[in-house]
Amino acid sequence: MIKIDFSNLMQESLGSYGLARNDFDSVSATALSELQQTERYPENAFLGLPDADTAAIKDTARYAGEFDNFLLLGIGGSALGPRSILDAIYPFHNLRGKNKVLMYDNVDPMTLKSILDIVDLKNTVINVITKSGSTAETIASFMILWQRLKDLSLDPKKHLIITTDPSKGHMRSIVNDHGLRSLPVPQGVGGRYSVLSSVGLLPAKTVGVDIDEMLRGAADIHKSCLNADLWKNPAYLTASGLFLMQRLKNRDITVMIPYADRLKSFSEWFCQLWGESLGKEGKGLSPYPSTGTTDQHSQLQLWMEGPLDKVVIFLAVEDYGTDIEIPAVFQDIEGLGYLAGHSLAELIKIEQEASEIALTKNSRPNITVRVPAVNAYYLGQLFHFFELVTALTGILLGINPFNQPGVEEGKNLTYGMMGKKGYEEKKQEFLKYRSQKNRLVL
């Protein structure tokens, strides 16, 4: 199991900058039971994903695996989750033979043109992921690909796999009308909590990731996070510590720094989960993606001596799956020879622990998550653990961790300007703002 070291949040390590054990007495004792109340939080169905049936996902992955290319159209959690799985389990997967995976998660036209210049659509399966069926960016790219398939006299039924709501939405209607292959995004699972559903598991299985191991890892961490005793529940304790650090110590920023290149995309996935779930009603904690050791040379100075507003979460990997020894060369150059006889794995582990010690000595709070290895089992644990932590932190903050009302206004203004029916007033608001003369532009 992954292990979470809370020592460097506490007064024993940080003095007055840390938390006292009795500070936790003020934390709600009902957050865990509240999270499990489906009538109160209908989008808590991510809790059941570790036990979900994956037969349809595996069947669809077998079909997708017959193609040379897998093109994913999605945005937000629909792309961040799949990318973090592939980068963690199969780094540089597109250089390893068949089943190349490309992801288009924006509407930058040059990116899509570059993808279409590279791939042969005859040998490409396209996975369109949109739970609502109305995500403008994903729908726009889907419409372009639909027409490209038609122009090449290719059958959309052969090349398209739609991952969407099981019963409603525009994409579900298109699936039904045209007989397209599809997988459901389970009811009650929001996009940023969907990585362990068909959203993340289909592309993962297509390239050979053991999705059963991912779900087994998630199920095992889930069991350890059901204990109502805060001091025996790692997710509850992590959420409580981060909540109290903000409330009592004004630590508003959460830095996620994995010491593994393979987990860089995971830190980006975490940032969407954390920011979109917790930032509302004037409350929240700001996420900050990072990578060790790289950011020791760009950000550590700020964390050490900058504003007292951060909690750093280290992901410390115990077994990298390989190692490379540093050879005994340049022994005559003072300042280099000390590295000989050591290894890269040893060096990166020492650098992580050194950063942890340095921050602690300077009264900067941090948590260390110890990851035995970067594989499917422990990645499943990490995904589910941080989803639990996020949801519990939201409940402790007194907000709904599953909605995103602040995102809707920008969407509605976009709908108005793009001519969607029913959004005419939003178009007028957009035009009024654009025409303002008192804007300061140099």
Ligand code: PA5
The other form holds:
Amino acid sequence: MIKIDFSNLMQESLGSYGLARNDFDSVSATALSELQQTERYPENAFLGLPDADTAAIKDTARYAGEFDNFLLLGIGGSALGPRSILDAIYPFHNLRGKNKVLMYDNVDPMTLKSILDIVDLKNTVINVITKSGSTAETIASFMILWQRLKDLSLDPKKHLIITTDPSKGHMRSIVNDHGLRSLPVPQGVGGRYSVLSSVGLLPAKTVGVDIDEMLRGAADIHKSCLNADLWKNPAYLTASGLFLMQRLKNRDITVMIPYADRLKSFSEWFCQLWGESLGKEGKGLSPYPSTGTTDQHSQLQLWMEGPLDKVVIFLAVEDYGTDIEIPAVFQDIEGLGYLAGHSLAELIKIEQEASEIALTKNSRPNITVRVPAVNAYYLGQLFHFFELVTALTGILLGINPFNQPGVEEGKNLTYGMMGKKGYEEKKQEFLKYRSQKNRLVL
Ligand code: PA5
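For the form predicted together with the ligand instead of the form predicted alone, what are the coordinates?
Okay, now the whole complex, with that chain kicking things off.
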């Protein structure tokens, strides 16, 4: 199991900068049971994903695996989850194996042009992932690809797989009208909590990830996070520690730093989950993505001596699955020879621990998640664990961790300018803003 070391949040390590055990007495004892109440949080269905049936996903993945290329169109939770699985389990996946995976999660025209320049659509399956079925970015790229398929006389029924709401939304209607292949995003599973559903599992299974192992990992961590006593529940304790660190010590920023390149995308996935779930009603904790050791040479100075506003979460990998010894070359150069005979895994692990010690010595709170290995089983644990931590932290903060009302206004203004019916007022508002005379622009 992944193990969470909370020592460096506590007074024993940090003195007055740390938390006392009795600080936790003020944390709500009902957050976990509240999270489990579906009437209260209809979007808590991610809790059941570890036990969900995957037969349809596997069947569809077998079909998708027959194509040379897998092109994913989606954004937010519909892209970050799949990307973090592929990067963790199959680094450099496009340089090996048969199924090349391309992900288009923006509307930058140059990116799509580049993809279309290099990909032969005849040998490509296109997975359009949109829970709502109405996200402008995803729909725009879907419309472009639909037309391309038509132009090339390629059958959309053959080349498209739509992952969307089981019954509602425009994409579901298109699936029904055109008899397209599709998978449901289960009811009650929101975008950023969907990585262990068809959203993440179809792309993963298509390239050969053992999705049963991912779900087994998630199920195992789920069991260990069911205890209502926060001192016996790693997710509850992590949420409580981060919540208290903000409330009592003004630590508003959560740094996620995995010491593994393969988990860099995981750090980005976490940042969306954390930011979009918790930032509302003037409350929240700001996520900060990074990678060790790389960011030791970019951000660590700030974390060590900058404002006292962060909690750093280390992901410390125990077994990298391989190792490379540093050879005994340049022994005559003083200052280099000491590395010889050690290995890269040894160096990266020592650097992680050294950063942990240095931060702690400087009264900077941190948590270490010990990850036995970067494989499907432990990745499943990490996803489910941090989803639980996020939802529980949201409940402790007194906000709904499953909605995202703050992104609506920007969407509405965009709809207005792009001519969507019913948004004419938003267009006027947009144009008024654009034509303001009192802008300070140099
Ligand atoms: O977490 C969320 O709900 C969002 O970030 C969505 O994943 C994102 O907006 C994409 O939405 P959809 O899958 O409906 O296209």
